[in-house]
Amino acid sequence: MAVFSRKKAFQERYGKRIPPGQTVTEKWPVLHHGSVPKVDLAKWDFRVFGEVEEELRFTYEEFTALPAAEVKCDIHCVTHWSRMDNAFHGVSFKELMKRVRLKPAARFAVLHCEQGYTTNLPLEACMDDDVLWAWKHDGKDITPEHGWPLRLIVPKRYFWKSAKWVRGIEFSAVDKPGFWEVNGYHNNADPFTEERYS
């Protein structure tokens, strides 16, 4: 009975912000493929490459010195949980793009992460105002298990698109499905239309 009452309370509080098939949690479950990488910030860098006029490379100090932004958003996992009202701190995608000169062919973004993990997004999805390169969550550093030192937050997609341990972004003329996408997950990942699996 208590579980039902709690679920009803969340439904009344958040209403249409909860996508179909999702259950609200106050915890932040840890889910990923592989182990948590050990990161040496002295050797860490972030690359911008592919369909760009000039490749860019940032140290962690340079990246985190870019003008910062805050995003408050809900996150929705393909495994049916949602965590509401998260506060992320970092650099907006649009802020980074002020330094990038794309070639006309660029239409997609491929996120490259530690241990060879990738995921893909249409460039237009990345340009939403709430897309953020984040290193803080609810006022504290994101934990290594959740993607520190850098995680891309894409609130309008299932959370596997919000890649952990990001090391670079490749701009591409063609779509390049990433790890989960080639292993049966939906390429688009819209939680409100339940694009969970292909």
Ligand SMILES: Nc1nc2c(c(=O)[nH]1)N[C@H]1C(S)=C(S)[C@@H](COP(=O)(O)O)O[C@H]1N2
The other form holds:
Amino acid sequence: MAVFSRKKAFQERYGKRIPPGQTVTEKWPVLHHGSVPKVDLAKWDFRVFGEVEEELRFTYEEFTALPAAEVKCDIHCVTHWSRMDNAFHGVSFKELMKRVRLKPAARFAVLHCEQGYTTNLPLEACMDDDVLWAWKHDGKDITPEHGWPLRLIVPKRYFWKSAKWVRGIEFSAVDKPGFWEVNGYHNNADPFTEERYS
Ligand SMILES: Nc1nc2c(c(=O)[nH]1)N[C@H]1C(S)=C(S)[C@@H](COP(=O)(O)O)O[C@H]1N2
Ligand SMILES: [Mo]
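And the form predicted in complex with the ligand, for comparison with the form predicted alone?
Everything in the complex follows now, all chains and molecules, and the chain you saw is the first one.
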């Protein structure tokens, strides 16, 4: 009964913002493959490479000094939970791209993370206004298990596309399915059409 009425209350509050097959939670579950990396900010860098005229490298200080942006968004995990109204702070994808000179062949992005995790996105999905390189959530530093010191946030896709502990982006002429994408998850990952598994 309690569960049912909570569900109804969320449905009334958020309506069509809840994708099919999702249940709203106020907690923030932790999900990933492998262990939480120990990150030394002095050695940390962020690399831009692949189909670019010139490779770029940022230290943490340089990256976090780029013009900041806030994104308010809902998180939808393929394991059926959604967390509504998250406030992330960081640098927008578009802001970073002002510094990147792409080669004409670049059509896809591969996010490269600590410990070899990757995920892939079409470039145009990355260029959405709500895509953010984030290090704060609801006013506080993102915790290490949620991806500190830097994670990508891609609100319009299931959350496995939101790479934690990200260390670089590769631009590519061809799509390169990432860790979960080669392990049975859908390549596109739109929560509203339930693109969960391939
Ligand atoms: N580097 C890295 N990022 C990752 C993952 C991972 O295994 N490694 N898992 C993804 C998956 S499957 C999910 S559901 C979300 C979970 O993010 P959260 O733990 O902050 O909820 O992170 C995504 N980002
Ligand atoms: Mo996930």
